[in-house]
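Just the one chain here, laid out as structure tokens, in the form predicted alone.
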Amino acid sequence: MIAFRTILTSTTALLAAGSAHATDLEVMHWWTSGGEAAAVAEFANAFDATGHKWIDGAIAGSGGTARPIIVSRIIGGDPMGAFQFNHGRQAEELIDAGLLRDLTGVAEAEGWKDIVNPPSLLDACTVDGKIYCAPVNIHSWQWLWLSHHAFADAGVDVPTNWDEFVAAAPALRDAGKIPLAVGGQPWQSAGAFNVLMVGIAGPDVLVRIYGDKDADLAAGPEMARVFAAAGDAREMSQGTNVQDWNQATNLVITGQAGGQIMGDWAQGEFQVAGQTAGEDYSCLPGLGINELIDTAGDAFYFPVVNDPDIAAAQDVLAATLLAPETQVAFNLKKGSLPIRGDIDLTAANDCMKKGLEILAAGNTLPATTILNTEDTNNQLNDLFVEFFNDTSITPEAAQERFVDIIANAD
């Protein structure tokens, strides 16, 4: 293990060398909600402190909106200085085309192989032995967020698992609440389904279906139970009538909805709203059934450029993103877990501490962005948003379409 003092010294030396020519660096991302904007500002402030300038290129919407814009810029010969993608396979074609920079030199100078935890995050950035991205956080989908106010109004206890939540749905409806808030963006429906898969069928089922493309398992009774639970979730979500994920989170924050299946980035919205974990809301990892987290998250990639000053600034940003103080400031506001375990997180709230405990115990599974290609995930997104919006589609019919997607997946 490289000593913290050594890491800090190498980072300081790199930042000092890179600041000789102050450079504007356009950084594109899709972090635009209240909590996300507060978090990304920590990255911008840290980079600006090196003498360079973060030029914010936020794209409203989601990754599905932002990624095509980012790719179009790069292949069109107008690359930005850096951009956010998720860990995994989203940048494969850009790497194969030679359009992204090899960051191995920065990674070796900063000792990333010794500090990035779990190592699979850096593995997801590595192609043919070369490191092409800087992982900045661990985001897990495996959370159910519950409004204490909504359940108090309904006269029922805050659930401790998915079955109790389903059982409380009629009381929530009688109290004028939406039991489960699900926004209209396709990735929200697919993400909720994947959480149900892990909670009800187990993590091994998800890995075998998405990782091994096991179509027989996808067609089996374990997944039939998951699709039945998805039918329950669809019924519970009727009346949500919002599009963006953070609008659905706001329904939970304001007590208009009982709960939401959403990644731990929702914590940033609760924080901005001044709510306290354990008092105003609860969080159930793995739906309170299988308490684990997936190791999804965000990473920054750096397009190949011809300007040496921009290239030097890219190196500085890559080092800054993983610096200890930057990791603390960013992840406390983002709601995500840091990618390094040698930093002080005593300020973490109860939900973040749960995630850290699960991570420390090694109860993790790979993210769907790592297991599936972008094309497969888009097909799943289309299936599940249609399923959640069209009650005439039976769970059995949806499972048949699911099996077909898995059988033909790359």
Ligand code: GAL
The other form holds:
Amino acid sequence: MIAFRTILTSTTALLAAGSAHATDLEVMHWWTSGGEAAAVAEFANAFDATGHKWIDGAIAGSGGTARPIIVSRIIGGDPMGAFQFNHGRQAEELIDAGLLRDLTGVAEAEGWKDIVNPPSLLDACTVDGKIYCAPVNIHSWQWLWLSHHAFADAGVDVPTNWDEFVAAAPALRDAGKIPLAVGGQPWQSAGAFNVLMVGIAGPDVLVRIYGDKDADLAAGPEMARVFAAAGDAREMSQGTNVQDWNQATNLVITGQAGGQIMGDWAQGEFQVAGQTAGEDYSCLPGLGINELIDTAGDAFYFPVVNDPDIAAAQDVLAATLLAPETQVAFNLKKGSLPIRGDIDLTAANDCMKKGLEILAAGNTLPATTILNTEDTNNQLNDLFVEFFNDTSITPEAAQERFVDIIANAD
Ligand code: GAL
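Given the form predicted alone above, produce the structure of the same protein in the form predicted in complex with the named molecule.
Once more the chain from above appears, this time first in line as the rest of the complex follows.
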């Protein structure tokens, strides 16, 4: 392994010196909002500094748009050099088909098993003992972002938990605000629902329903309370009328909406807009009820290619993504947490510090992208976007459909 590390390091040095083996690598991802683009530029810069060239293949929209395009390129025999997915079950079919590279050699040379924290991030990249992805962040869904300006305009205090937020909704409406911004992309309403589930019913319920596929629990009274809360959220979200998540975040940034339930990537948008946590906005982990975060994340995968130069550049990129400097630069802009605990994060803002404290206390839960297949998550997306759009669907009817999805999931 030491020999491999030496080769990798000297390869990097050689390339930095302008070797003929400098390679263009097309990298596909769906990071196109202001904060995301700023963050991914840090990866591109770090990779270019090795002497190779990052050819950016951003796909606008969301993961739901990008993933089928990426998969069809690979299946169609026209693979890119690297691509971003959420690690966990999204890539399992590509791995089964032998279309993705085994990165165990790079992981061993770079000591990933010793540095990646929590270890579940690397487990989510591992199939039959082989490591197939390079985890780049811990991103968590469990955040409620609140606009101080909207609440000031409405003459009410900034809420400290979900119930206070629901109670403040009429005052926000009277002040001409949308209480809760929910964009139209299907994954946003499903994501908000899952956050409500953890806040209101607790993390064990989520793990038993999505992990164990416990359909009885899905049909029971705890989940009925979550569906009732989703009914409140639906009511509070009426009038949002935007599609993209970052447009919804922008409604909070500009004080047109009171809040948004969204993952930590929203933080990148507040940062790009020059807002300060604690002054312009607040972030409540776990809706101010159950303070925890899921350890989902983004990871890069590398298709099998029949070209040794590209394979060598893929190895360099994989190692570069986890390097300490790259991790700091990327995550500070993205709003997510680094995948290694041994780096300097003194520049973290208040929200990121809260996330780091929750992580250090071990208050984490597995992500839906790890517990559910892409197919199950897509069915949930369809159910919840319909529920949020169509007020004639009762919480009870939506719960029945939810039970069916869980009963049939694998
Ligand atoms: C997620 C991704 C995050 C964030 C978000 C919105 O799937 O993992 O990093 O970018 O989509 O684009």
